[in-house]
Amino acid sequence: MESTTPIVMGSDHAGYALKEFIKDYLVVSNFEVEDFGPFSEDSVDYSDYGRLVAGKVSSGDFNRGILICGTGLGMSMVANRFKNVRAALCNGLFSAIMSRRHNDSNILVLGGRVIGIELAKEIVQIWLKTPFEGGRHQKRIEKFDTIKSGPL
């Protein structure tokens, strides 16, 4: 795995331990990591940290982010409200690969109470090294930000 871009990270209290493990792994792997917190296992609201990370990816300050909460569901919901964010909840290798190949996901979301640390490390590895295929998938992604809420 080759470091090419800084990664922004955040979690809630339920994802704190896994965030710390993944952050340490990335640093040892020569990635630059900016940790937006939290910095303890004290109870916090996942939405606060999801907003921080997704906002940084949405603005273009970071190309990639990782969010972790208990199930990954809440962080996914928060992050995907931001323009230009394609957050993918991946609790397996296949979903991590496909989220990159076909969806060009730019935020990886993990469930800290769902997967173990070794599987999480493998998911992060494969997610970071899998390229976006482009082509027909690019056209589909370009439609994301044109979707308006409400009935069709």
The other form holds:
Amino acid sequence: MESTTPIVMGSDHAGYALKEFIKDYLVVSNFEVEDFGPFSEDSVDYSDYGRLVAGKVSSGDFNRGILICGTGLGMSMVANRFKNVRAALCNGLFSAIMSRRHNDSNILVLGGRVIGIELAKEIVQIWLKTPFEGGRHQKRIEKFDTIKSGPL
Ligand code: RB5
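What about the form predicted in complex with D-ribose (RB5), after the form predicted alone?
All chains and molecules follow, beginning with the one already shown.
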């Protein structure tokens, strides 16, 4: 993995248990983790925690982030509003690999109510170690910044 910064993490209440599991796994595997919360299973808004984590990746303070909500959908919608963020909702291994190889994803989004903890762990492992292929894919992701929102 190219990252030298800690992996920044966040969730909502529906992703909290999986966040804790993945955080423990990463720490045991010698990765540094910065957890932006929440710190209990009390109900919170995924928009708030998605914003915290995506903002840190967007600014360049952190290279990689992991966000978890119930489905992963809300978190990915929030995170992808941030410049420089390429958040990928990956509830399977193939998506996780391809999101790195072709899209240089810098935030992995998981659905805590969609997948089990062992699959989530495998997804995180492969996502962290799969490199970006660059080349023609670099040109494609560079075009993201030229896209203006709104009707054509
Ligand atoms: C919370 O109930 C749920 O809506 C949230 O975790 C997420 O799945 C939203 O996309």
